[in-house]
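Given as C-alpha cells, the chain that follows is alone and in the form predicted alone.
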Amino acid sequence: MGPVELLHMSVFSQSFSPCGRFLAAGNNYGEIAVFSLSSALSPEASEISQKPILTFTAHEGPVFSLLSTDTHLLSAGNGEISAWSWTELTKRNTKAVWTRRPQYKSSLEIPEINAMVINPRENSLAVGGGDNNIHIMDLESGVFKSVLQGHSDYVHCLSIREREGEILSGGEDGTVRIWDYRTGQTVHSIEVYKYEDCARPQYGKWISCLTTDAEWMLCGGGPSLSLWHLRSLSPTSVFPLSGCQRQAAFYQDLILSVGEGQFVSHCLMSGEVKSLIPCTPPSLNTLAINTNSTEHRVLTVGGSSDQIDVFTNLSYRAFSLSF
C-alpha cells in the first residue's frame, strides 16, 4: 500500500482474539490486519512488533464491524459476513471458513453492514446496516431465520441484553429501538433527539453509538452522549462532549467514549467529564478493551489514521500499532 492510501486510511473496527493475545483491525479498504499483542507488549518489543503479523483483503468495501466468537473472527463488509478461524489466522492462513449474505429485497442492492452482535443464548448473530433492517442468523446452520423491521433509515449500532431477551438498535432515523428477540417485535422506541437535554439539531438526529450494561444504556451521535435508565426509559446524565460520539463503553466506574476529536473521553456516571486523553488519529471511530487476557489488558483506539493507539494504563498512550 502506497503513502497516499496510508494517508487516507481509516480504521473502523477492532476485535481481540479469544485468548487475548491478538488484535484484529478492519479498515476502509476492506483489509483486516492481525497484530500480536504479546510481542508488541513484550519488554523486547521493537518497531517490527508494532506491525501486523498478517494483513489481507477480506471484503470489497470497508470493514465496518468485527466480532470474535470462541473460535472465529467474524467480519462484515458490503452485504456479506465472513468467518475466519483464529487458529488459522495466527498461522497466517487467510481462507474464509464461510461467507453468508442476508436476504435483501433486491439483488441489485448491496447495503453495508454497520454492526453485528452475538446472542449467546440463542447461538445467533444479529446484523444491522444500510437496508434499515436487522437480520438474525443461526450460527450453527448459517441460515438467516428472521428480520426485524421498524427503522426507517440505516441501522448504525446494536447491543444485546441477554438476560432480558432484548436487542437494542440505533439508527439514522434518530431512534433507539428495543426488540424482544423471541417475537421480533419492537417493545419500545426512544426518539432521543426529542429530549431537550440530548438534542443537538446542528449535528442531526442519527444514533451512531449504543451500548448497555444491566439496567443502563449509553447512546449518542447527533444528540449528545447520554446515559439512560432502561426501566424508566429516561436520560439520567448528559455528557458535555463536543462533536458526534462514535463508540462508548462502560469500564469499571467510568464511561469511555471516542468520536470527533483527537482524544478518549473519560466520563463519570454523574455526567461529569473527568479527563480527555490525547490520541494519534485526528478523529476516532473505534474503542476496544481487552478483557480476554489479564496479561494483555489494554485499551486500543483507531480512527482516521493507519495508527491504532494502545493504552496499557488508561491515562496515557503507551505506543501505536500501525497497518
The other form holds:
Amino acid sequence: MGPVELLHMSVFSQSFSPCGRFLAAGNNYGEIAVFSLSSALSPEASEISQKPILTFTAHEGPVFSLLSTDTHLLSAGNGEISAWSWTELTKRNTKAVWTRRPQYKSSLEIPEINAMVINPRENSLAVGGGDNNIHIMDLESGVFKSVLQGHSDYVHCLSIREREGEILSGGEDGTVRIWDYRTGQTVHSIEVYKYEDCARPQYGKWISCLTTDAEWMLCGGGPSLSLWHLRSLSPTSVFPLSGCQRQAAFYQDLILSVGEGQFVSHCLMSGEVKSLIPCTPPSLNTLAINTNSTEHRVLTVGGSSDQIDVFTNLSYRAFSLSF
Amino acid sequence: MSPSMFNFNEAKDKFTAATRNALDNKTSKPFLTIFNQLPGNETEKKTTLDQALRGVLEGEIVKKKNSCDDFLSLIYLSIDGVTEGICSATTPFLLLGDVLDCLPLDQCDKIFTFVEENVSTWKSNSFYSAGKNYLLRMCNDLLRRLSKSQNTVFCGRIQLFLARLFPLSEKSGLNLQSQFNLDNVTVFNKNEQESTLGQKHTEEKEEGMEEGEMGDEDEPAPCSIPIDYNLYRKFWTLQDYFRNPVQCYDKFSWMTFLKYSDETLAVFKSYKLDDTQASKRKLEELRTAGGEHVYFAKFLTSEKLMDLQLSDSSFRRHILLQYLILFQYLKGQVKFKSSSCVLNDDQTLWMEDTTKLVYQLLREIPPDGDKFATMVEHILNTEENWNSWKNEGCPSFVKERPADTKPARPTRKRQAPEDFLGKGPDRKIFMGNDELTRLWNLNHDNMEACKSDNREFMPTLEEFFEEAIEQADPANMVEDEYKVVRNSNYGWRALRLLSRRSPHFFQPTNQQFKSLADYLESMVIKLAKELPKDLPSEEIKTGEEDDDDNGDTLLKESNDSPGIQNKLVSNQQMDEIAAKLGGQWKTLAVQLEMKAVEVREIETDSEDVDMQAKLLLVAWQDREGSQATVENLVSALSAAGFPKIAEILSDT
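After the form predicted alone, can we look at the form predicted in complex with the partner chain?
Time for the whole complex; same chain goes first.
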C-alpha cells in the first residue's frame, strides 16, 4: 500500500471476533484487515502490534458491511456475501468458506450490499443493498428464502428486533420501514423527514443510521439523529449534532454516535449532547463496541482515514490501529 | 560558723521524699520549704533537685500506670520550681523528653496535649532559650515515630506546635537552600513483570470481583478491564519531573517531559468531567458518615485505578497544580539555582502556553472550577513573596524598635560663648583659626568694609586719560603709532572706564570710526574740553580748536548742501522715509537692488508696513556701509518714483 492509497483509504465496516480478541475491518479497496486486540492492549504493546496481523483482499468492491457469527466472519461487497472462518483467519488462512449472491433482477448491474443483520432465531441473514430490496438468506442451507420489497431507493441500514420478530430498515428514500419477516410485509413505514423536529431539508431525507434497543430506536442521516419510541412511533428526543450521523449505538446509559465530524458524540437519552471526544479520522463511518470480551472491551471507530481509533476509556482516544 | 557541708545523697533523698510528698498532697509548699532548709549553695541545690525529680519520674514510669496524670503533675511541679527559682530551667524539658521516650504513642498524645496547652509558658523568657532545643529534639523524635499517613492529625499537631513556638525566621525550620525531597519517588509498573495484578489475584477472589478468565495460581490473572498502558506509563513518569524539577533544565529530559505532558494534557482536555449531582451527594455522605479522612502521602499507581483517577476531579486538580508549581519554580529566581539552570525561549514559550491550558482545564473541573483557579493563581502569586524572602536569606519579620523613640529630653539652651560671637569684651570674633580671625576682624561689618575708600579701584577720567589728552594735543607732535590710545589694552580699559564714568559713551553719533583708536581720540578730545582747566590751556586749546574746527567743520559740512550728499543717512531720516514710504517699500527695494530673499525676510520680520520699510532701509544701510549716503538714497528714491520723498530728504 503506497502512501497515496493510504491517504485515500476509508474504513467502512468493523466486526469483532466471537472471542473478542480480534478486530476485522473492511475498507474501500475491498480489503479486510484483522488486528489482534490482545497484543495491542497488552503492556508491552509496540508499533507492530498496532498493525494488522493479516490483510487480504476479500472483494472487488468496497467492503461496506462486516458481521460476525459464532464461528464465521461474513463480509459483503460487490453484491456478494462471503463467509470466512475465524479460526482459519487467525491462522492466516484466507480462503473463503462460501460466497453467495442474492438473486438480483438484472444480471447486468451489481448492486452493493450496504447492511447485513442476523436473525438468530431463524438462523437467517438479512441483507439490504442497492437494489432497494432486503434479501433473506437461510444460513444453514444458503438459500435465499425471501425478498422484502418496499423501499423506493436503496437500503442504507438494517436492524433487528428479535422479540417482536421485526426487521427495521432505513433507506435513501427517507423512510424507516418495519417489516415482519415472516410475512414479508411492511408493518410500519415512518417517513422521518416529515417530522419537523428531526427534519433537516438542507441535508436531505435519507436515513443512514439505524439502531434499536428494546423499545427505542435511533435513526438519523439527513434528518437529525433522533430517539424514537417504537410503541408510539414518535420521536422523543432530537440530538443537536451538526453533521449527518452514520452509525449510532446504545451503550449503558449513553448514546454513542459517529458521522461527519472529527469526534465521537456522547449523548444522553434526554437529548443533550454530553461530550464530543476528538479522534483521528476527519469523518467517521463506523463505530463498534467489543461486547464479546470484558478485558478487551474497547470502542473502536473508523472513517475516512487508514487509522482506526481505539478507546479504552470512552472519554479519550488511547491509541490507533492502522492498516 | 562555717556553713554545713552539702551532702549530695542526703539532699537528693530529702528532695525525693519532698517531691513524693508534694505529688501526693498536690501542693508544692513542702517542696519549697525543704529547698530553703537544706544547706548548701544555690547551684548545688538546684542540680540536686533536678536529679531528684528525674529519679522520681523514672520511678513513676516504671510503675506502669495507665494514666499520665502523675507525670503531668510532676512536670507542673518542676515548672513551679523553675518559676520559684529552685530548679534549673532545662528540667521540665528533660522530664518531658523522658516521659515521651518511655510511653507508647497513645499516651504520648495526652502528654503532647499538655505541651501544646502550655505553649505560652514555653515561650516565656525564663523557659524559651533553655528549652527550645530540647523541645525541637523532642518533637522530631516523636515525628520520627509517627506515620504520616496513619497519624496524620498528630503529626500535624506537632508541626503546628513547632510553628507556634519558633519565629518564622528560625533557621532550623527553613529550607534555606531550596532543596527538593528527592526521596519522594513514585513507583509504578514499568513492565509486565512488576505488575501487581497477579498479586491481587487472591484479594480479588475474596472480594468476589468479576473476572474475565481465571488463570492458574502461577499466572498473573488478566485484569477485567482494558488498560491503556501507554498513558499509564507516560503519566506516572511525569511525577519524576515534579519530584526533581532541576531535571527539566537538561535538554533531553525536557523533550521527554514535553512529549508526555502534551499527551497527558490532551487526555485531560478530551476527557471532560461532568458536574454530576451524584458526586456531590457522595461527598456529603462521606462527611456525614463521620469516617476519618485518610490522607495519602503518595499516589496510588495501580494500572486499574487509572480510569477512576482520570475521572476524579480532586486527582486532576492535584496533577494540574503540580504543573503550576513546577512552572513557577522553573521561571522563578531562586538564589541557589546554579547558573546553568536557565530556560531558553522555546521552552519559555511552551511553558506559557501550557500554563494557559492548565488554568483553562482547572476552570473546567467541577465543582467550583473558576473559584479554585483564581484561588490557586492568588496563592502562587503570594508564593513569589516568600520566594523573595528566602532569596534575601530569610530576614526576621520582627520589626526592630527604632532607636530614636527614646523620649527626647528637652535640651537646655546653652548660651553661646560671647567670645565666639564677638560680643565679648575685646569684640573679636573667633573664626577658629588665627589667620581667619585676623582677616575677619579687620572689619566686622562686611557692608561697611565694601564701602570703604580703599576699595575704590576705578580711576578717574582725568587720571586715566591724562596721558591721552596730552598726546592728543597736536602741539606735542606725538606720532600716531606711539599714541597710547593705539595700545589695545589701554583701549579696552579706556572703553570700560568710559562706560562707567562718561556720558559721552552713550550719546549716539553718526560718525563711523574705522578703528577703536580713532574713536578714543575723539572721546579724548571731548573729555579734554570738559576737564578742569588745570592743564595748560594752550595745549588744550590747540587740540580743542582743531577738534572744534574739525567738529565745526564737520557740522558745517553737514549744513552745506554739497555736504549733504556725502552724509550718511541718519536714523531719524530713515524713520521719516519709512513713514512716507509705507506699503510701497517694495518698489524701492527693487531700486535698491535688494535680493528677493532679503525682501521675504523683511516681510516675515514684521507685520507693520512702516516697520517693514524701516527694515528695508536699515538693510540697505547695512549692505552699503559707508556708501549709504543721502545722495544715493535720493537718487534711488527718485528712480523708484518717489520724487517727493527724495526732495524731503534733500531738504533736511
